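First, one chain by itself: the form predicted on its own, in C-alpha cells.
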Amino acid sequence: MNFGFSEEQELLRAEVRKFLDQNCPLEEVRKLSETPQGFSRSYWDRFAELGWVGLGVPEVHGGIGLGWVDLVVVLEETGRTLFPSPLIATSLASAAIQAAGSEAQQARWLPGIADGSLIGTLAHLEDSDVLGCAGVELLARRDADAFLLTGGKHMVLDAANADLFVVPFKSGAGEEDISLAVIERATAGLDVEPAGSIDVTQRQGRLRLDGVRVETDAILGEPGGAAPLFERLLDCGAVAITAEAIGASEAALELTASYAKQRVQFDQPIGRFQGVKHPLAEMYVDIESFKSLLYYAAWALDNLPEEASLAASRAKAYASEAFPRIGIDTVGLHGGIGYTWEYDAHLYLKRAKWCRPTFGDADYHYERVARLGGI
C-alpha cells in the first residue's frame, strides 16, 4: 500500500509554499504580528480565492470538497512560515456546520466561509480548563423555543476577528447533554475581549455571554445530542495543531542545521561536534515520528472515524512533548544569538510553547490514549 501523498497533494503543497515564501516570510510575519488584527486580510482573501480556505467545504457551497489529509498539507506549510491566519479556527467551525448543520444552515454559512468573507472559530474552553464534555459548564436556560446563555469561554482562537462562534453548552443536567450553537458576532449580549498569548502570531480572546438568545435555527443537530460531534471537533483541533507543529519543527531544524554548518568554532563548523550533531539528529527523529502519527490520524478522520480519537491523541501527545524540546534546542544550539529578539529562533520556541497546551497537552492525551486503549 502507498502511504505517500498523491501528485495533486504534492502540487498543492508546492503552491502553498511558493505563495508563502513570496508573500509572507518571517520578516512579514513579524510585521503582521504587530498589527491590531494580527493577520493580513488581503492574504486571507487570496487564500480564499485559491480555494485553500474552503478546502474542506463541499463544492455545492463553493468549496473544493477535499478532506483532512489535504488540509494537513496546507497546515504544514502555514506552520513552516508561522503564517498568522484564522485557518485552523475557521476550519473547525466549518467542520461543525458540515457535520451537523441542516441544508439551510449550511447554505447560510458555508459559502461565506469558503469565499473568506466569514471567519469562524470554536469556543470550547471555560474556567475549568478541562477539555471535552466534562469541561462544559455553560448551562442554558429555556425560553420558549430558544435557549438563553450566560457565561464565558476562554482561549478562543482568533476571537477578535471571528464572525461566527461555534459554542458548546449544556442543555440538560447530564454531562453529555451537550448542544452546539452557531452564534453570530452581532448577536445581542455577546461580547468579545482580546487576550494575550505567548505567541504573538496566534491571537486568542474571551467570549462573554450575557443572556445571549439562541434560536433553534442556530442549533447544530438535535439539542442535547452533540457530544460525539464535540469530541470529534476536539480531535480535529488536535490534528490541525499538530500539522502546523510539523511545519514549524521542520523550519526550526532547517534554521538550526544551516547555522551549525556556518558557525565556526575551534576552526571547525560546530555541526561537526557531537554536542550539536546528536541533538539535531534527535530533532529529526522526533519530527518524523509524530509526522507519521499525524498522517494516520488525519486519514482516520476522513476514513475510519472509530479510530480517529486514539490516533489524534497519539499524535498530539508526541508533538506536545517533542515540539517544545525542539524549540528549546533551536534556541540553545544557536548560542547567545538565539536569545535575541532580532533573530528568528525564539519565534519557533514561542510557537512550540503555545502549541503544547492547545487542544490538550501531553499528559492529557497520554491519559486519553490509555483510556481509549482500555488500560
Contents of the next structure:
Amino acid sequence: MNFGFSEEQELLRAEVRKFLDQNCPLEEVRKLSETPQGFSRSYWDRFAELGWVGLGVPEVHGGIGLGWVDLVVVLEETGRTLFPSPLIATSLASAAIQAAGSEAQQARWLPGIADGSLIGTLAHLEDSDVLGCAGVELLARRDADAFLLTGGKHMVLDAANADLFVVPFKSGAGEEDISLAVIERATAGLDVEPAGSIDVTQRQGRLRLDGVRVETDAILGEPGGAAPLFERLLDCGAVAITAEAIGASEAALELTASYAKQRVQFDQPIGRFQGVKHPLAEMYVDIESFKSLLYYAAWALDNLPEEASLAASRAKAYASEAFPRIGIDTVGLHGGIGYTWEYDAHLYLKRAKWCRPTFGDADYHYERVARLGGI
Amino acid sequence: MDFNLEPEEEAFRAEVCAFLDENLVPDGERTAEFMAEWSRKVRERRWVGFSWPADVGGGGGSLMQQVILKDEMAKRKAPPLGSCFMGLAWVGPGIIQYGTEEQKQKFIPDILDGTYQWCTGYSEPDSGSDLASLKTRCVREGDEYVVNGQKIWTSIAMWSKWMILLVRTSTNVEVKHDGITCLLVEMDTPGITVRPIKNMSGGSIFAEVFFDDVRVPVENRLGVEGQGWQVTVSALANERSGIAEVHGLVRTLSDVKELARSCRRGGRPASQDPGIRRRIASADTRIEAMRLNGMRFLTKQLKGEPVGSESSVNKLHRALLEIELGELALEIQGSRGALDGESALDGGRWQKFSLNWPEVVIGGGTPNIQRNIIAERILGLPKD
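Now that you have shown the form predicted on its own, what about the form predicted in complex with the partner chain?
Zooming out: every chain and molecule, the one shown earlier first.
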C-alpha cells in the first residue's frame, strides 16, 4: 500500500517546478496573458523537449508512455504558477487518439503532439451547455462514406491555438450514434472565434463548422461507438483541471498565510487573530481533501477505470466548491491590496472562477456522485 | 501509487476474513453468550491490544496489519476488540511507555481482558480547551499524594474502577504545562464523589468527580512528577490515523440514504429532492476524502516520514459531518423530524443521534481548537 508518489515522480515535480520558477514567474505570466495567443511557443517547445507534453504518448510515437498520475504531478506545478499553455487541451486530444485511434491515426498525429508541433483540443461542449453525451447535438449528414458537419461548439480550450480538434458528433438520435472526429485546423468549413476569458491566463473559443467533411480515416474507433470514450475524456478533463486547481490553491494559501504573518494591525500580525487564522486553516483542510480525492481519481483513471467517474466527480465537486471560496478569501484577507490589479491575489481568484464550471461545476458533479452512489 | 497489499499482508487479511466468516453472527443475533465467546476468542488471538508489544501481552501487529484488522472488523460491523475503551485507547499506551514494571503487570492484563473500565480525569470546570491550566491540587505527604479539587465531563466515571488523573503538583512554574503530574487512582478511594450529569439527549454518560483529601500511593504515579503533560500528550498521540472512524460515518451515511429513499418529502421520495441529493453527495465526498486523507497519512507513517498535526484535518471533517448527518436525517423526515420517542420514526433513533454529536465534536478538541492547531502548527501562524 502506497498512496504517495514515487522517487521518479518527485524528481519530475522538482524539475517542472525549477523550470517554471526560473522561466515563468507571475510577472512573465502577466506579460504572456497580454499577447493574443496567450502563451509562449518557446516555453511550449522546451516543455515538449523535456518530455512533458508527450508524457502520456506511447514511446513508439515519441512520448514517454506515462499515466495520469504522472501528468497530475506536472499539472500541480503548472497550476501553482498559473503557467499558460495548451497542455490540458493537448493532453485530452492525445488521450482520445491514444485510446481509440488506429495505428495509422496514432502514427499520423501523436508524434507531432509529443514534439510540441501539434496543439490539440477537445470540443466537448455545445451552446446547450449540457455536459456529457446528452449534450452532443451536432448532427452529421452522410455523404457516401464521409460525414458532413454543420454546427458549433463553444468553450473549446485553446481553440485559436489548436491544430487538431477532437469533435464529438452524432449520426443518429441515440448515444450509440456518437462518434469522435479528429479535424485539422486547415479543413475547409472550419472556423475559430476566440472568446474572452475571466481568467486572463486561459484561452478558449467557439468552433464553427460549416459543411466540414470528415472522412472515415478521421473517425476515432468505430463510427457510433464513442460514447464511453467521450465520458471518460470528460473525467480526464475534470481531473486535469482539478490537478491545476491544487497547485493554484496552494500558491494562494502560501501567499495569504505569509501576508498574515507580516501584516501588522492593532500592534500584532493579523495572523494571530482567529478571524484570519481560521479561514486559512479551512483553506488547508479543503486543499488537502480535494488533493486526496484527486490523486485517487488519477490513479483510478490509470488502474481502475470502473471507479474513475465517481472518483473524478468527487474531486471536481469538492474543488469546484472550495477553490472559489479560497480565491475569495485570498483577496479578502489581504484587504485593500488584494483588490488591486498589481497584486497577484486576483489571478488566483480568477483561475478559481474559470475552473469552477469547466468540465462540470459542483452541482453537476454532486448530482453525479449521488447517482453513482445509488440514490 | 499502489493500493495492493504485500503477499504477507494479504495472507493476514485472509486470516482475519476466515475468522470472521467462522465466528461472526449478524448484528441482531449477538447474545450475551456470543459476546463472551467472541471476547475470549479475539483475546486468544491477541487482537485486543493488537498494536502493543508482545512482551506486555499485546499482538505486536505492524501498522499495516492494524489497519487491515480494523478495516475488516468495521466492514462486517464486528463488535469491538476488547471492552476497556479508554484503557485500550490511551491509558494502556501511557502505561506501556511510562509505567514501571509493577504498573505494567498490575494493569495491562486487566485492560486487555476488559476486567473493569478506566475513566479519564482531565477536564475541570475552569480548564476545558485550555487543559494545561488545570488546578486540582496535589501535595505529597510521605509515600502518598493528597488530592483536592474537581474534574468534570468525565465519561463513564460512574462505571469505572480506575481513573487516569491529571493534577497540579507545582504552581511555581514558568509555563503552565510544567508542574502537572499523572496519577492512577482507584475510584473507590475514600474522598471521591461521582455525580452523573444528565446530557441534552436525556442520558448520562459523563459525570462530575470531586476529590476531597483523596490519598493516592506514590507508586501509582505514572511517569515523573511534573511531567504529566508529556505523558498525556504522547499517549493521546496513539489515537490518530482516523481510518477507523470513517467506517462509522460510511455506515451512518448508508442509513441516511436508506432513510431518504423511504421518507416522502414534498410529495416525492426525499431521495429525489435535489437539495437532499446534493447534501448526501457532499457528505459522501467528504467521507471519502477522510478515507483517502487517512491513507496518505498512513503512507507517510509506513515510509517512516515525520507526521504532525495533519490528523486535525480529519478530526475537523468528522466533527462537522457528525453534526450535519444528524441535521440531514431530521430534515429528510420533513415535519415528522420534530417528533420524538415512540411517536417518531424508528423510535426516535435519529432524534437521539442528532443530539449526541457533542460527545465526538467537543470531546476530542473542538473544531475551533483543531483550526488553531492547523493554523499554528502547520501554517506557522503566530499563537493566540
